[in-house]
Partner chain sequence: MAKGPTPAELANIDYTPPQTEWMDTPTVIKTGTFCWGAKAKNLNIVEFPNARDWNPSEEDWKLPENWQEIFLKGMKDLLGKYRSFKVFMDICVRCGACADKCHFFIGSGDPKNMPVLRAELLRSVYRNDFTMAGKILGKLAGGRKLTLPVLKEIWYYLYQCTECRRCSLFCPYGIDTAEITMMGRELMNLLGLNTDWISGPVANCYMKGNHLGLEPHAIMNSIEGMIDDIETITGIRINPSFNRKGAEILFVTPSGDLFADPGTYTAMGYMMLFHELGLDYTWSTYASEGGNFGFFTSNEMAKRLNSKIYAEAKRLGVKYIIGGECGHMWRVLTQYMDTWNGPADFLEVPVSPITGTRFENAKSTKMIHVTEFTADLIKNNKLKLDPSRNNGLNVTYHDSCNTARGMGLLDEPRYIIKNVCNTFHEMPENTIREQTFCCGSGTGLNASENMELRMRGGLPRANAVKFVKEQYGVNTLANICAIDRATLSASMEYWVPGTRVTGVHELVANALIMKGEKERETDLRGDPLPGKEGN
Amino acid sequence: MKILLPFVAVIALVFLAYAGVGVAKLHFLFGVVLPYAAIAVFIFGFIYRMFIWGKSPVPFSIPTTAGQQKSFPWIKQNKLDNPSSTLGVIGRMALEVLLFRSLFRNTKTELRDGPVLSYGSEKFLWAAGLAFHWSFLIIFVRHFRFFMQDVPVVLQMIEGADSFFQVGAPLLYLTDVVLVAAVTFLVFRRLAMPLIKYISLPADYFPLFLILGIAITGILMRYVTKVHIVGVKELVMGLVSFSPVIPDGIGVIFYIHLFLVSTLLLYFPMSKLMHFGGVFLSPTRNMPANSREVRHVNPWNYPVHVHTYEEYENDFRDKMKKAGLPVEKE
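Output the structure for the chain only; the required form is predicted on its own.
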């Protein structure tokens, strides 16, 4: 059920959009009201989650260390795996966000015949994750041509590189293929590996199915079921300029695609997808490993009266002298 339920939920969203636009003719609701609501929830929800995380105290200095810490001058420090400066923290964070460095170094553990505990590489997960995130980012940036009257040169260059092989007409975008392949791999990986399948929840499958639905509807619009692209840009430009219009003849498939995107925006702030912002607030990544140089003060600390030795001796001096214990004051 934890696999079937999110899959059925995405299918239900598709039929809901189809019924709302194709049957009930609620074009304004699905083309204007829901996108505006989704964007508002996404922005305020994202800011709220980041604010809550940002004000959380960090009682301990807990940066992840995987190399030599800064020590004596003749001992070489690993400035990326154990950074002691802000520049080193930025470098490690950049490698983590842009290249998934920690996932690249991830290993899998298996118990084989013998029994023998063996360790192996997990590079396929790193490659699929990297391909998924980068292709999703490029597709997101590529869609900015709908939000601008004149397409910037940078976007034209990105589109040219994305359709480099010039397969078919219209040209095939490589990121479309890579995104679908990467998401499919991540879904089947959860289904094929018993341990991963056991710990997976519906919340792990739903965003994958939802993104897969967004990708498939987008591919259908471009290569199979044509839409009125001028009308699409007119609708989007109307949303951006806060003067929404509903052009005729866009096609139901576009509203299904837009509704799935709106659902993703609504779901984003309350889901695990918030790791997109949370990674920057992780103390294991954004703190320098300089505990030998700088004292980390616990923000939860409050003034506490300490019973000093002088006070202790004042309380028990007579008894200490009778017991033959040395005292500082006679």
Given for the second form:
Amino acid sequence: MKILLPFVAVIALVFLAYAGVGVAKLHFLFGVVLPYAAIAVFIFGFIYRMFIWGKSPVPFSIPTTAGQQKSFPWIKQNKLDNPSSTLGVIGRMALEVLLFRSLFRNTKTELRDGPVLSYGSEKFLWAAGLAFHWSFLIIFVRHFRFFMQDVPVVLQMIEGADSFFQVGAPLLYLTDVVLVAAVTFLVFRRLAMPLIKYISLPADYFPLFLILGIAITGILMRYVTKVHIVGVKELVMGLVSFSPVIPDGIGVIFYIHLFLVSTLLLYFPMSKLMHFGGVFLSPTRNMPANSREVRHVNPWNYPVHVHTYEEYENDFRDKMKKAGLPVEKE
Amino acid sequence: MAKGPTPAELANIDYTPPQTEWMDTPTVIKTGTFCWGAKAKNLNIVEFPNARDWNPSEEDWKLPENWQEIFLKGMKDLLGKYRSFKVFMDICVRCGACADKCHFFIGSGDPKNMPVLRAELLRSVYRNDFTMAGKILGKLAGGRKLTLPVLKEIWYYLYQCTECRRCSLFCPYGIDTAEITMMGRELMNLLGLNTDWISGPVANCYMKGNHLGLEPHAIMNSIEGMIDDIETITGIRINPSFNRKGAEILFVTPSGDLFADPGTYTAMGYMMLFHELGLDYTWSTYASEGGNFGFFTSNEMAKRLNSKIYAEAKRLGVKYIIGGECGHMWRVLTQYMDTWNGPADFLEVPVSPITGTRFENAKSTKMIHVTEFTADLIKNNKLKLDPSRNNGLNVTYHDSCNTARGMGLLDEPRYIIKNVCNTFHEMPENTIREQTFCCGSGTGLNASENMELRMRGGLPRANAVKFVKEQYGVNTLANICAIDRATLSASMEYWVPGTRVTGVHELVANALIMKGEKERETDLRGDPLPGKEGN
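Show the form predicted in complex with its partner chain, please, the one above being the form predicted on its own.
Then the entire complex follows, led off by the chain already shown.
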């Protein structure tokens, strides 16, 4: 159920767009209104979520230290995994966000008779995660050719590199293949590993199926069911310049693709996909480990009821005197 | 373990999850895996709400009528106070990287001990009551109502987490289950749902200055006993001072070091070292606890207990503080103390009176770790050492979770050990340093009624010790944590019999050549030194 439901939901979205555009001819709704609404929700939703997180303070300095601390000049500090400076934190965060360093540490625990526990290297999740996120980013950047009148050189270089192997016509983009393969692996992983399946929620499958739907419709458009590409650019440029137009004859599949993307944008701020923003706010990663050197201030620190020395001495004065301990009051 | 399962039985672990979804799989509170409930008298001492005697294994937990309201209101409060809590409730993608990193999951196979699922127990309530999707879609969005069985389940698994943070090391977003457990336990304390093993020490520490409830004269008696032993072994009578105003240094260590073997040997080690150096230091009977079981109840309680250290340093007029070998104590001292009870502007930046080294890394907290102090001494050739006295010991080193992942004190103790022992072997790399495994009994889980849980949680650490024992003949497990010294002794006896558990400063004192000492026949434990067996 928790797998089937999100799958059916994505199929239903496809049919909804197909019926809306192909049958009911609601081109303007699916081509203009929904994309605008989705982008607005995405931008404001994203900012709102970051704002809400940011509103809660960080009362304590709680970095997870993952290497040797800074102590003596003759003991080598691990400046990236236990950073004591801002520069170190930037390095740590960059490695985390760009290369998924923590996930790279991943191991697989195995228990054999004896008992013998062993911890083997397990890089598949890291590799698939990295492949997925990076190919998604490159594909996203490649789409900017639709948003700009003239295609910048940088974009052309990215496209050139992405189609390096020159397979087929139109040229096959590597990232298209990698994205589909990686997402498929991530779905497969959730289904095949009993413990991962056990922890998975509908909210874990839905974005995977949705992104797979987006990728497949995009690939179909490029390589199989061709759409009227000049019309697509015209529509997108219309959206970008706030003078929307609906050119004729683009093809329904484009609207399906666009609708799935709109759904992703709408869904993003209210889902776990916000890990994209959240990772930057994670206190175990984005704080310098220097709290013995520089005092961290808690904005809501308040006085507490303590048991003072005076009270303690009052409780034990006789015993203290008998034991020869100095006292404040005789 | 008297009646519990044998190691062979316990090691037969099934990692297959149940057929039913976790939300539909009721949790059974199992004997041997939970601690007794807090007693009313202990909670009353520290003015905690809803104090009553209660028993987790009974059906009726005697909860206040509006317990749901209290819990959810408390949750709202914490979400507003801690960004960590809020972000960690929201951004988990359930990738499962943390799943097999937890010693309790590895040792039990219980899927609710996977860090991700432990957090989901609470996260599901969060989604149901604090997110739009959860309010509308309920279970479909992964939400569930806070019912009595749900509360009991959350409680049960919050006390099967030792806040060791190993999961947070592997999480791509740094989600730290320790944070979630701390928040969860704070909520439980609003309902009076503490454990006896935590609330007792907290009440003791609040009134008497230490977890064990040692009164001033009892502390002195205990130390007197150690002084006698030191004299027997070395022929030197040392004379430590207590509550002495005008001393240069205040020394604070976990009270476990004063109470029972093998912690007492570590305490003897500190005293022998300090005596040899002629260090101008004092003990305090008021701030006689380095550890902080308040940290396992609520932020406020932890701060209340911790306040004594700075207060006493100020009263005695010392220049700075040295802290003994302890794990969670150093998480608190490193990441919390200065924020709670600082700034300690009445103290000075620590400078070793022997070497002149200025401890810039502690220039705000003004408190240094005794292994930092000693490593600096050795590096500057200030100690006369005879490591061959430790020749009978084939040593490996266990990093405490908190000094490793809450501080990064990794090489200082190793440097010391390598200078005071001739034989040292590391355990496998996935089990040491930042990847170290918990002893299995931290955060106040070192009771006796939950021994099965402790032995399960202790399996990964013990198994790594077993590996180096078989590989290199390791027979000694060194560490810098009072809880380790007590709990690893138990888990070694169970999983790797014949392993000695020792503090680092016990090894230091064995090797330390003191001025005017007689020829030593035995180590600090009274066991004959290598080559002296026949005497």
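Not measured: the values here are computed from a predicted model. Numbering follows the first chain given and starts at 1. What we label the rigid core is the largest C-alpha set whose atoms superpose within 1.5 Å from one form to the other.
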Exercise for the section: Establish whether a shift of 2 Å or more occurs at the C-alpha of Ala323 between these two forms, with the two forms superposed on the rigid core. Expected result: yes
